[in-house]
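Encoded as structure tokens, the following chain is the form predicted alone, with no partner shown.
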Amino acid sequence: MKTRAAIAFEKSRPLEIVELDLEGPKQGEVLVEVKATGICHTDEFTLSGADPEGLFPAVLGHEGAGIVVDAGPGVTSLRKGDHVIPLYTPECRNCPSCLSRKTNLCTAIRATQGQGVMPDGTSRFSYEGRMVHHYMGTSTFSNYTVLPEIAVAKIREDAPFDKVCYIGCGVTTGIGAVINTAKVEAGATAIVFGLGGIGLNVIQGLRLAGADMIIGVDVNDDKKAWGERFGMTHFVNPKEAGGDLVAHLVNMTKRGADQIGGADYTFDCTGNVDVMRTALEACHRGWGQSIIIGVAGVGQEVRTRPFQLVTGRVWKGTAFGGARGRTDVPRIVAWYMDGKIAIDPMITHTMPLERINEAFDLMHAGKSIRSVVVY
């Protein structure tokens, strides 16, 4: 069959809207009509060429929602007509990682997914006879895409595609980092570095968890109003913190008789390795946890003095907010539909596929929280 898609032919080059050939689903796969897709910083990270796993040509996109239109042999958990969200982190429920219950990083199809192909080692996409790579196992910048059954979450049918597509990455990553990875408790103090699409969801996750003091840190003063909208209690622009941001934040979080400052939890949503260090060192000695969410460029490394860790601070990483996709994503969709979390205000721009490059321009200019393409 044919499908319209935005294809990345090369790194650092605008996407091109073309008609691709798409082969139907094979064993254990489903064909999904993508109704809406968000444009995420991770898509830009790969398009820029900084992603060590980036492959071209490829159909990018990993934040979508749509409808199952066909199912291959052996599919048992999905059927035609099901409303779904593609998962770049699958949940097979049978691999050692899934069975361990210690991680959400399912390994069932990790090798082939990283190679830009389906589990059988081939691609379903082609253009003028040339193979086109899948991206993160999802490729939601195509109106139709094929996915493994274990990489699809079935959701309720009354959820709007142009809103819940954001749950495919940004919402789940931010809220999940708070609830699943950090396990923030009521009354905690927290600092969030970077108030973009992920950071704002970390903030509303902290509000859900009952955090008492939520400090947002961003170089863009316009983000102050956004942070406050989702539960932020204090805002800091590093350019106005007097030169020593760590000392400034530690001083802000001093409490109790001993007046030892530092946050119980910090979250890096920037991908900047210097900010990651600041986030760790702004933690409370003895028990502070710093969660790395942002993805750094190829070859970059984090560093700090070992003393920071010896004195009880903990560095953690998280992928997809520690969420088990097929289990947790439907629950988060229900939270949205029940009004427990907000998504609509963060969808700042909606556009057709033909304007997808404009969405990247808005992201670069800091003028959008999330742009969504509606097919």
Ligand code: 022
Contents of the next structure:
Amino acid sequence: MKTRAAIAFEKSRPLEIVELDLEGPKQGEVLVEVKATGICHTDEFTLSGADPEGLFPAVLGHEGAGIVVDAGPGVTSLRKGDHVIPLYTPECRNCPSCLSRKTNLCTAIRATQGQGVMPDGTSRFSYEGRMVHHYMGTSTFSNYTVLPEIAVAKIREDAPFDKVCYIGCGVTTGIGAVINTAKVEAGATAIVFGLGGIGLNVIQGLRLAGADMIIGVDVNDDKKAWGERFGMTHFVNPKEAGGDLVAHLVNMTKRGADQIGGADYTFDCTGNVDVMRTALEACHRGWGQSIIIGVAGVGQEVRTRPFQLVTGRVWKGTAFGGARGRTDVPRIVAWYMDGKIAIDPMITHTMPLERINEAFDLMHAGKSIRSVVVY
Ligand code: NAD
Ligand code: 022
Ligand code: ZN
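Could you present the same protein in the form predicted in complex with the named molecule, rather than the form predicted alone shown above?
Then the entire complex follows, led off by the chain already shown.
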């Protein structure tokens, strides 16, 4: 069949809207009509050419929502008409990682996903007879896409596609980092670095978990109002923290008879390795945990004095918020539908596929929290 898609022909060139050829679903695969997709940093990272593993030509996009329109042989958990969210972190429930219960990083189709092909080693996309790569196993910048059954979460049918697509990455990553990775308890003190599309979701995750003090840190003062909207209780602009940001944050979080400061939990949502260090060092001695969510540039390294860890601080990272997609994503959709979490105000821009490049411009300019393309 034919599908309208935004294709990345080569690095650092705008996406082009073309008609692609798409083969139908094979064994264990489904054909999904994508109704909406968010535009996220990793799409930009790959398109810019900064990602050494980026493959071209490719159909990017990993934050979508849509409807199953066809199922290949052997598919048992999905059928035509199901409303779904594609998963760049699949959940096979059968590989050693899924069975371990200790990680969400399913390994069933990991190798082929990274190579931009389906599990059988081939691509369903082509243009003028030339193979086009899949991306993160999702390729949601195409009106129709083929996905492995294990990389699809079935969701309720009354959820609006143009909002819940954000659950395909940003919402789940931010909220999941709080609930699955940090396991924040009621009454906790937390600091969130970077109040963008991820950080704001960390903030609303912290509110959901019942955190008492939620400090937001951002170099952009406009983010103060954004943070407050989702539960932030205090704001710090590092430029106004008097040179020593760690000392400033530790001072703000002093409590107890011993008056030792530091947060129970901190989250890096910037991808800046210096911020990651600050986040670790702003944790409480003995038990503070710092969660790295941001993706750093290629070759970047984190540093700190080992003493920070010897004295009980814990450094962790999280992918897709530690969420098991097929199990957790439908639950997060329900939280949204029940009004427990917000999504609508974070979607600052909506546009047709023809204008998808504007979404990248808005992201560069820091003018959007999230842009969504509606097909
Ligand atoms: P964003 O651009 O919307 O937000 C980043 C925010 O950080 C901005 O508000 C910016 O002003 C602020 N900032 C920049 N430098 C700062 C500094 N030195 N100190 C304090 N604040 C600073 O980006 P986003 O969509 O929120 O994504 C954040 C990061 O999360 C990216 O690196 C992205 O790739 C990553 N991410 C990771 C996962 C995962 O599974 N681990 C999933 C999604 C996104
Ligand atoms: C999503 N991300 C950033 C912004 N939006 C993002 C990027 C990478 C990962 C997660 C989220 C990530 C963390 C760890 C891994 N990835 C490796 C997982 C593994 O090896 O099992 C990651 C993922 C997918 C891909 C590459 C890296 C891919 O499909 N190309 C989950
Ligand atoms: Zn993303």
